[in-house]
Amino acid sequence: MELYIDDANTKEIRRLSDIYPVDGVTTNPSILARTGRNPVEVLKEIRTLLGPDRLIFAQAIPTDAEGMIRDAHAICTLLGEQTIVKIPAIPEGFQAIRQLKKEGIRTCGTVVYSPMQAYLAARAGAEYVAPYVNRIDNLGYDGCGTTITIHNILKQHGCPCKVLAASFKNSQQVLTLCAAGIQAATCAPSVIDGFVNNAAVKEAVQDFVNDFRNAAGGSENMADLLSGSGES
């Protein structure tokens, strides 16, 4: 699984790539507003950031498809290759995938609740398509069963598209569909880190240390343990 920070806070992204194997950041309007700053630039320190081979995904915002197409030029002339423009799924972002699926450029059927928004933006040219997992539940529905369903008809139809699952509110959403084989998840810095966050292995690490302390004479770690300067 494809793993994505949903973020635009560059020093939590930062941070996060120094210690996860993160295959980069996912950005929208909101997440880009929350930081009080330019969205410019914003996404040109994430770019820096990522380097250029990691992906960005950052959103078109108008609602028609003359102005998606527009803002997503100008989105890749801004951040370069590897980048995906998130586009909509309602009938005017179809438009706009199928040109851009035409250009060259590579986009994700974003705002989904249902598996025929996701299908028609797959069928559309999508290379991504991201279903809001915690905002399908807030709805009443299940989110993460309706992101196996989207997983498994884009498969049965041979849809050459991703599933981005996204809007997460713990670890055990994104492991759920991990398990169920979706290819990539955007999770925000709070799940990312609850992934490992078990006060278990915390304490069976702090036991090791100990252990190996009291044995050792009181030496820290096995470098200096081996270089003799560990010994009392």
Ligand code: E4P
Contents of the next structure:
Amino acid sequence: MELYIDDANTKEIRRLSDIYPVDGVTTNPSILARTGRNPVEVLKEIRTLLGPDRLIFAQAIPTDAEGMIRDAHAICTLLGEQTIVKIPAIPEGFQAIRQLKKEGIRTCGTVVYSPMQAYLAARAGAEYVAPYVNRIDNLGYDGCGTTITIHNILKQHGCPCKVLAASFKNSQQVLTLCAAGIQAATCAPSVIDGFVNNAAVKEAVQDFVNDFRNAAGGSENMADLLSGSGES
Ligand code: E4P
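Can you now output the form predicted in complex with this ligand? The one shown was the form predicted alone.
Let us now look at the entire complex, which starts with that chain.
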């Protein structure tokens, strides 16, 4: 499963991409607004941090097709080739996605709350569709179930579109979708950290360190023990 950071805080992006095998960064207008900075400056900085090969997702703001297409051109000019333009999966968005596909501009149908929204965006030519798992849960429906239905519909109909599951609030939701074969997920930093934030794991790692120190007469690691520089 491709893994993206759903955040625009550049300090967090640097920290997480140093640790985890992340494929890129997704943003939306609200995420950019939370930085309190100029959105263009933030996106440029994220592109520099990611380098030219990893994907960055940035959203077109207008709600009419012509405006979305204009924003898509501007976003691609700003961020380069490995850019996916997020287009809301609404009627005007399907129109924009179709035109952008003809121009070779890569898109993600976003703000997906229902399977048919995703299907139409995929048929229009979106490379990704992004169901909002936790927001669907909060409406009283099944966010993971809806996402798996989308995945199955796209597979059954041979659509070459990937599901980018979004809007997570916990690592269990991500695990459920990873196990179901969903191709991509984008998660806030706290959710990514939650994948391995486990007291039992920390304790087991510390036990190994302590046991080694006892066995090696106080040496803290194998390298020191082998070079004879550890305590004895
Ligand atoms: C990502 O593409 C979405 O915009 C994002 O995951 C929405 O997350 P939220 O529901 O936490 O705002």
